[in-house]
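Given next, in structure tokens, is a single chain: the form predicted alone.
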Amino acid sequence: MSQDTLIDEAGVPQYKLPDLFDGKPNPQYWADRRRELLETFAEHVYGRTPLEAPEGGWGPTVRSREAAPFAEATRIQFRIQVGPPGNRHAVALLLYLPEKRKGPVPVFLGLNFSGNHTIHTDPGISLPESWMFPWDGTGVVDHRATEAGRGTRAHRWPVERILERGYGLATLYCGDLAPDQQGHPRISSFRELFAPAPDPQSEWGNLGIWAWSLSRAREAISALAEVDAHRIIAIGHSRMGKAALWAAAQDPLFAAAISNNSGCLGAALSRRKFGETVAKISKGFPHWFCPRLSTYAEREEQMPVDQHMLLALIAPRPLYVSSASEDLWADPRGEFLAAVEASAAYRLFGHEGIAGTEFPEVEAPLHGDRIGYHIRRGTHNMLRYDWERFMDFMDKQWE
């Protein structure tokens, strides 16, 4: 963190939230709301999502469906083609559902950072054949995954625990439609194959095209029999928890949300400038968000949205969000904040969200009605605690 960043909740300025509901807080006026507030995102924060198919439109195959070497449970490999032949872009998705099962299972539906090989030692998950992120410790020779990546992220995702408890998991790396590299070309080669946004300073960024790629994933998941098309939760982690959340947000079609560790612009209030603000966000990643975000930099009050906003878009479907006690950047307090905001959403459902304002105790998770929390100790990361509580939290949405 840099000498400038607020760490310290005695320097929180004082601080205004836009009105979730601009002055009419009632169910009957919250389906115009919700789609303003969906506009209001895409012109000024993460870029508007085309509506229109891509020139070439896409299609899942299944690649490979086998029995995975560990617990029991079946290996399911998708290729996604998006586009035309001379600008045709492929996504890997991988999927693992338990064996031992009652008809069909939810899933949790995420994007990785460094491959789907990563997420476990598994020899029969397919390496990935774009460029790669050379993240430390995952492999990667000249931005090209390897052999020695596998597994390596393996303590982010405990796929054999998560199918022990009778969910499946689906994961896509990122970078196979937009590479976490400002100005790469793959992104402006995917962009092409869309009309323009109308107004260029509302141009999608990074986060917009991953939430579109996890909707893609979650369509193609859907048409498996063992798959239960009505409970495919987006899930995140840090940069991808903000992408889980957009992609929620404009998705319907997933039945719940789960955030970790996503922070500013993410689920965190930008309005508390602590730890990450919109200024070090925007000058750090400007290929994450639409072009107009940069404009908030330093006033953030000027905002029309704040994240809380976010948040309340999932209503009245299941949302967890979860931080970190060392994660500062992240703003801890400001994911909780903005949890308890959004339960206002909620009520006009008849949910009570997240009741009173008291932040809890490290790994004191609060499960309330349709929304969850939980700080974990330690740092920036997804681990197994995580997952037990997220699982613990959709288990009582299914009861």
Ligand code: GTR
Contents of the next structure:
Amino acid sequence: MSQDTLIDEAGVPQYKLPDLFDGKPNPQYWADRRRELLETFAEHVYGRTPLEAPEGGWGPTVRSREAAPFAEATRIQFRIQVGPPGNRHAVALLLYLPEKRKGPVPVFLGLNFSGNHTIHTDPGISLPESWMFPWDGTGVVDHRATEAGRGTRAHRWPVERILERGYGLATLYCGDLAPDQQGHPRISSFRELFAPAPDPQSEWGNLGIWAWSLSRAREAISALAEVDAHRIIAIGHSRMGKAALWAAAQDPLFAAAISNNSGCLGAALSRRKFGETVAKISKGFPHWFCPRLSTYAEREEQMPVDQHMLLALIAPRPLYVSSASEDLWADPRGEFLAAVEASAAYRLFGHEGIAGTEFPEVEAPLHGDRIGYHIRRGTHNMLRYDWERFMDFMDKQWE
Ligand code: GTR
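Can you swap the form predicted alone for the form predicted together with beta-D-galactopyranuronic acid?
Entire complex below, previous chain first.
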């Protein structure tokens, strides 16, 4: 963190959030307002998601279906092909389902940073064929995945426990469609499958493409009889949490959304300028957003949106926001306050959301009416503690 990073609550400026309802806080107006907010996030933050299908279309095929080498579980691997021969892209989608189930199961669906093979040591998970970001300790050699990467991110994905609690888990590697590197040629060749945005300032960035791939993955798993298509939960840690929120905001068929430590331009309020700011993120990761975002560097108060509005777009579906006590870069309090502010949209539907504005103690989860929040002790990560709370909360949504 550079010296000019605000990590002291006393330094948070006075701010006024843009009005969620534009002066009309009534249910009749919400559908129009919601559309308008989606447009505004697309125009100013994440870029426009093309409405048309890509050239050459897309389609999933099941590549393998086998017993997993642990617990009582089935491992299903899909390939989602996108684009025509000559400009072909493909996503490898991994799904685990518990064998013991009474009917179709709810499924957590999230992007991973380092390849499907990193979430578990299971030797049957196909190694990615894509360009890999060389995250420390993930066994990447010359931007290629290797056997050494297996299970290296297993601490973020407690697969056996998720299955034991009656959920399925699906994941895909973010870089299959949009490598996490500014200017990577695969990003532009993927974009070429669609007509360009009418305004180049609102051309979509990686977060838009990642969110798009989450929706394609949702469709692919929805087709299986063992999956409850009405209970697919978008989940993600950090930049993948930002993508999960944007995916669930746009795609109403996601039943719920979970943002873990998603921070700046995820769940945290931008106007607090605490931790990572719009200036810092648009300089560090310009390829995640539309070009227009950088015009708001040091001008957060001029933005037509703030992140409580993104959370409100999930309403009335269940929403969970989680932070970590040492993750000041992601502004835990700003994440909490955005969830508090978004509660107003839930109230339009007769749900309380989070009542009150008192920031909860560390590891004292606050599970409100359709919105849950907790702050875990420790650093920026998504761990077993977080998953247990997500499942406690989700269990209650479908009793
Ligand atoms: C950081 C970035 C954050 C967050 C994080 C992550 O470097 O500044 O916005 O996305 O990476 O994804 O782990």
